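Presented below, as structure tokens, is a lone chain in the form predicted alone.
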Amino acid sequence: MCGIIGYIGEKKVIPILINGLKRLEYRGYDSSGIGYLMKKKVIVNKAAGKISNLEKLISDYDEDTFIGIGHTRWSTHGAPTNENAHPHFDGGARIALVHNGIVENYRTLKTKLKDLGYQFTSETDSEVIVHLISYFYEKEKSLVEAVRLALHEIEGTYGICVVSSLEQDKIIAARKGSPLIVGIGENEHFVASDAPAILEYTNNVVFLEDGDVAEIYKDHFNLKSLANQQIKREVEVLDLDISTIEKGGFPHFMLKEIFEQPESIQNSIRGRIVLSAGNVKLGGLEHVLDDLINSKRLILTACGTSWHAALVGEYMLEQYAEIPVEVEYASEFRYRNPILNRNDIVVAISQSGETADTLAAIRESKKRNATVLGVCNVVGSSIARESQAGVYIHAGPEIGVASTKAFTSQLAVLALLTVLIGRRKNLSFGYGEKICQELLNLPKKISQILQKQNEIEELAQQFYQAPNFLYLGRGYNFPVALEGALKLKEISYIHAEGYPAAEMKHGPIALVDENMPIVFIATKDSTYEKILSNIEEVKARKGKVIAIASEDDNSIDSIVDHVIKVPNTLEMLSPILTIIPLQLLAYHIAVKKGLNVDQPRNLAKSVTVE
């Protein structure tokens, strides 16, 4: 969940350090922190708070110190506060650290040191790293070794930098379960959680991998794994441009990113339809794809927006590729006893190929010869290396921490793999070209949505105060509720909730008087007909009434209070469309009640924590 950015070179460090927790605060924004060495000392700057907070500690950026760390953290253990931020330091202020993820030993491990003489200022699980590298350091006198050796008291995961005044020539950086890249300039070398703190530097990279622990000097570096084994990792090139990290004119990156689906759905499908064929091609999974034909069930398991991309995902490929599929939260799945087979195929869903509930889900999974695919976004992730096979969504870079783009995304992938599977089972020619047709037309449609921005910005005027809200969806639409609710949850802090409009008679109608927003989901679909009988029970009992509806629907608008139109489409990919509304609703409504709509409080972007 925290940024990690670490600097050696020829540069003046601190700008660096600075503008690459910047760059990263969309993965953790309660407090930051740097530490840097100059004159035979480890200086540590930090603050509780925004990045901002950190800069006016600075008072002067051209300090002359070329070697240095950074942290932005995501609290989980201890509160916000200026002593459990990040860098931490041993009893000498000799050796900082910073680290991701949780040590879960730390409480026996804390005792020990302090039955040793060692004291600790913060309340964090990561303070104890740092002083059990000071006491190995002081019986091997060598800084990587005394990481290595304090790592393997390390129960948990970890992604951690570590400077030291006693070598100031070097960078020590470790992974296991919290991603670590390093990036190689000229004559420097960078240490990043992600790309993006590094992009405007260089494009070229190592992934580190777990168990690797990397000792990394200006003009080389050495890897070596936890057993103190030489490795080689492969040098790979970013195919990333700086550009797709900036704001772009936008006021917001969830704004920018909206407005980017018309582009990211192009990139998930480019290359991708034989149209000719009524067929895709998806050469990442060529190799099982007979697995994938001949599989009894699907098991689809992801986290939050994935999650609800699973679930149309399994509308499609029940009803298409005639596959039994089952939805699963990857943080229950991973504690239960799950019953899979040989011929079961698990499909793991992330933007962020990090996620660590979803990690564990594919550890599991593969101890029980399942097969498992990939489906994520970043290039070079966790999920992607540790998959069988999989798909890559193509959907750039998302910063703003509710996601859009890449859950739209996954869905288009979802149909192209519905397809796939389909066409070598009962779905004939012309309805798989009838996909793959409407696929390529959704990036038209999508533009055609976001041109009703305005109008979607009034409509958010007049409800942004509303204290709760309601979304109901049938069938395909079903998850969409959920993902609008979630959406307006997240960014606007309203409370809201999603369900299946048939339930709403079973509570939540309950709900419902003249103060309560309802959005429906009410597009011209095999459940047309029975979600007009829900409106129309709501509207008995006063509720407000939105509806997303079909553009050719002329007779909702005397039934609904207010109603967004959106295009026609084919029934399994409506959710491609119908959420775009809603997710400019969420931003428009949070955007009126003056909240930070990229860093909503309390989330960070990609939960690699427990």
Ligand code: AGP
Second form
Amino acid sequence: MCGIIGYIGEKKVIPILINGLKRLEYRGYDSSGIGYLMKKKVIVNKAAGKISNLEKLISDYDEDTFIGIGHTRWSTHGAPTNENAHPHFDGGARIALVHNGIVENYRTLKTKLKDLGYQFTSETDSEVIVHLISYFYEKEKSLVEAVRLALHEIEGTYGICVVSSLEQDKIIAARKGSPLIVGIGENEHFVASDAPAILEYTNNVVFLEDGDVAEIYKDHFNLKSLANQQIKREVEVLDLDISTIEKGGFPHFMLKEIFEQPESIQNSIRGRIVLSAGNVKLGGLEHVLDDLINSKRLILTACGTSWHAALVGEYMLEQYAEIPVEVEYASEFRYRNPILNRNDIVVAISQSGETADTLAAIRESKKRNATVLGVCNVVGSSIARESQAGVYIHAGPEIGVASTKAFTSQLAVLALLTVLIGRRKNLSFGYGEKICQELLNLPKKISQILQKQNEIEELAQQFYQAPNFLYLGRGYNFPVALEGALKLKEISYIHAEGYPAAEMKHGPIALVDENMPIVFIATKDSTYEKILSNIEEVKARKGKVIAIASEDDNSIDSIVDHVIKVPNTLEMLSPILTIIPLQLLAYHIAVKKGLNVDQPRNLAKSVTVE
Ligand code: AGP
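Would you generate the structure of this protein in the form predicted in complex with this ligand, following the form predicted alone above?
Let us now look at the entire complex, which starts with that chain.
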């Protein structure tokens, strides 16, 4: 996934491009570049590595230049080198293009273009697009027409911006499968992959849809379809402010987002709980409520952390909404020829709303006549727009690549969904009220856990050099074991595995010795006694046990080596609390290892490629 920024207006463009790229760096940071019009030429600066490398190349920020595009890259084709960085030029350096997405037929196109004499300077798939534009420009002598015709040749996904010395008063932008928004200012326009890049300049945006081609001037813009039909899109006002994407005094976005969880949980449930009725209301699902109540099966599909949230959702929905649930890795679901019936409901869970595998899974589901719902964080994201209904989790922008507050907000929304369906089945008023009340209590309980940060940091100090970790849990907290392990491995690069605790005796216990730290989620719930037995099994083999336990559990301290206590809550909501210490443990271990917590190697915030 890459980040794109574009500007046309009356401000100096270079600072806007650089600033925008820095706000998009979480989308990919292998290399970056900018292309801008100056003295009737297109100038391109680009560099491998961090944006700071690009800044060193730029001689004068104060250049009289007002139109430009920028790109920060997460490599899909071609190593992260200067040559492969975007923008890409056509042969005559008259057209510059930045691209987010994958050109699936690039090899065929590259061969054809080479046969026509076009020279390539990179290994990327993206470069074929700018040469195609150049090819069509020779015929059409219109930049927007050349872009439109070039995109007809592309199989795959794209979000692109184009500037050219051939037509120096516009930017062309287009999208199919990769997000792009147009920001509307006073005598200026912006283009960006995501709102954080332009939020400090404008909240007024138009979300481009797949197939849109935008011809953007500083004082107006035209929208056309790939079929050359005029299009009108509504201007939307983003209710986000710039502070939400700043670090707010925290050393890393990830820590800020961990500490935002009392507030993000409040925002996820705000206005959705009707305590007096022991019920909830989810406006985005009202028109599909009957389908939900009558559906024979829910299929939750997601990737990564969101898939872990889906696993917790499965326990909630089956226990309290009495609806059969299947949880599917989106990447597997989309290719395994799933049997879907008309009364199946597919629920896509995705923080970014742009994960390619999850987007493909819902498209496949819609082809098979299933109803598709989206549980997303990013408003206007592709998955949200392509779902027939859905619920935003309102966790606020999540910039750290490792997902934290989005996970707990996903769980809160899945709990709301459970009550919504359950109360129209056999979930009693009393228990519905109990769940709702406990959801309202969670922010305070999360704050109590966050106050234990120093305790957890000390734990990190003891274990940050461990080569491996095991995370074990049962029932609702088995997915927490998976999520805790994922948090550790993705930011500290320590190998960690999550397992159902009972599964240890079927093989993994062979791994246990005095060098293996084992984290047990051992809160007082329906599986507590069993977990204690598993802890004993591990202790008998000299394993070092760290337990996440209930605050009123006074016996576990003598059994384990280290314990972090969390407040009691309903078993179905316990993952929202038990994950917090594991987020902090992973964070502090990674910091002690001196690693880049917000932008771990090889990762991107949203994986918009397969
Ligand atoms: C989680 O920490 C990871 N960044 C990753 O597994 C992520 O959850 C996954 O890529 C799914 O992203 P999504 O929720 O935006 O679809």
